[in-house]
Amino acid sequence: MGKNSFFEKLKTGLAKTRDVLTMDLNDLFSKKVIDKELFDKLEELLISADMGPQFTYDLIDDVKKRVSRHDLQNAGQIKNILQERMIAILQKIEKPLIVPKGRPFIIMTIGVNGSGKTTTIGKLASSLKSSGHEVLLVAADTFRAAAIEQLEVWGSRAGAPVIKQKMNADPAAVVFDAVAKIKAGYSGVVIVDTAGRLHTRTNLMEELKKIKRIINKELPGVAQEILLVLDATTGQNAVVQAKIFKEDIGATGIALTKLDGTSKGGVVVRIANELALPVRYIGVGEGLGDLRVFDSRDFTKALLD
């Protein structure tokens, strides 16, 4: 899919934020009246989006501020601010993630139950394969049979061989497999499927933690990443599980998935103002095409225009 097929996708993806969004802010700023019920509704209005409230506070107070130098001549120029600013801050959470070729690679994929991780692990698969990388995918979600199956299908489709063990064998053991394979002298990228848990389980918290400590202690210094995958669909709880994931494994980076069911779309902005965690790829659809690097620019213009 070419970068125009996706940009249209985006905004199509984007929908739901912005008929809730843009529409209303287009009404809004068809006021002649730069006053306080205005910032009210503005203020209403970007936190309903999820855009968190830092980020409308300190919007809102820059407004006040160019109001008070006279430097805005009407409430329409408030949008130029609103996506200037949304910029601003998305632009520091667009890092790609940088995969080297001939040497091992490893991206740990993190999360809750069904933010679409297994379904993600498919779609980077793909992308790296088309890229010329070689992958192989490694089921350390072993709790659910279904989960195996899900991502031996996707492995099939993405032409990517799949390391496993029977059902609710050792997550770690597993992952040491993929380790051994490494040794062995594979140096392609090695993508683990977790199982999805919550934040707020701790056991299996430290599941995760014990799988990274094998990686860490079997393959001392080699290149990695440990991808979060957060379902937009969820608003600010995605931000809460960001910051026990980023606090308790280390995660640095994240996936952003399902932004096409969503609109709560302006969880990006939070993520970026009060994270500082990339945002890698973000999510639009089902396809093997619909993850695609993290782009501000697109993902503003997809959003307000």
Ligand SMILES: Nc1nc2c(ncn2[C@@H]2O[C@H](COP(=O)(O)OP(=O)(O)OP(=O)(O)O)[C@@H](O)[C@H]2O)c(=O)[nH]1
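Residue numbers count along the first chain shown, from 1. Think of the rigid core as the biggest set of C-alphas that the two forms share within 1.5 Å after superposition. This one's a predicted model, so the numbers in the text were calculated from it and none came from an experiment. What changes on going to the form predicted together with the named molecule:
- In the core-superposed comparison between these two forms, the C-alpha atom of Gln54 has shifted by less than 2 angstroms.
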Contents of the next structure:
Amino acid sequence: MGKNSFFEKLKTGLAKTRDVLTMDLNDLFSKKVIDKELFDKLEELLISADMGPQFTYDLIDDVKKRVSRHDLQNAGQIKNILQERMIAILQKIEKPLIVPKGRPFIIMTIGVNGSGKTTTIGKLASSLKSSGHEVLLVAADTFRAAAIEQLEVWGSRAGAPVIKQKMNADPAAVVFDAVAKIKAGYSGVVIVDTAGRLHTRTNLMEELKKIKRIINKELPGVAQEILLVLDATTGQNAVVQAKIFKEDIGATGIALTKLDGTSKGGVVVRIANELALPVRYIGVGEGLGDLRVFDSRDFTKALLD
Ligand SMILES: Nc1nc2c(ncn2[C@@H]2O[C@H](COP(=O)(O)OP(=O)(O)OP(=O)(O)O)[C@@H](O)[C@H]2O)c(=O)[nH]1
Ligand SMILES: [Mg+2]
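Switch from the form predicted alone to the form predicted together with the named molecule and give that structure.
Entire complex below, previous chain first.
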């Protein structure tokens, strides 16, 4: 795909946020005067796109200072300031996942039910396969039968085999099978699908910790990513969840899904300010090709240009 059509697709994926945020912002910036009403409206728009209070107040403070220094003559210039500040913040969390070749790499996905783990795994497997990686999927969500089948469907779309056991099997045992493969010489990528919810008696966090423990005990020092999958449509709730998963399980990166389904795309800014976890990927649709490596500049431009 050419750079332009790639960018256009990202723009389409972010259309909901663009429609609400960017159209209103453009309206606002076409105003002649910079007054209190403009600041109030700007604040309202940024908060409603879920950019978070910190970013919003910092931006407005910056703009006010520039106005009083007479650095700013018209409202239109605020757009550039907004873009620059967004890029600067987002660059902090732009650290693409580097997946090595020729040695094992484990990606363990975690996140609440419905956040998009299994779908993201399918897209990621496909993208890794097309860049020449060997990929193996692990069905460690044994909570519902459909979960295993769903992973198998994605596996066949992506051309990646799936390691599985029966429904209700111990998730750690399925992971153990994948570990055995690595010990036997497999040197590709292993992506572990986990449940977002378990039978009431078992604690999800404890189960995830157990899986992590097995990986680290059996394969000390193995290169790995604990990829937290967050649903962007849940806005600031996603940030609250992320804090828990970061502290409890030690998430090392984020895949932010369903950006196409929300007008709260600004939540990426909030994640950058409040979590300091790299956003590795963004999901902008349900298809195989709808996962993107997060790029702060492309993202900002696709959202605001
Ligand atoms: N529009 C859109 N839908 C998505 C995206 N990612 C996932 N989905 C949809 O979100 C729903 C839930 O996705 P799953 O991948 O099953 O979520 P999960 O985290 O594996 O859920 P559990 O297995 O129940 O924990 C599905 O209908 C997906 O098609 C995305 O980037 N955009
Ligand atoms: Mg799933």
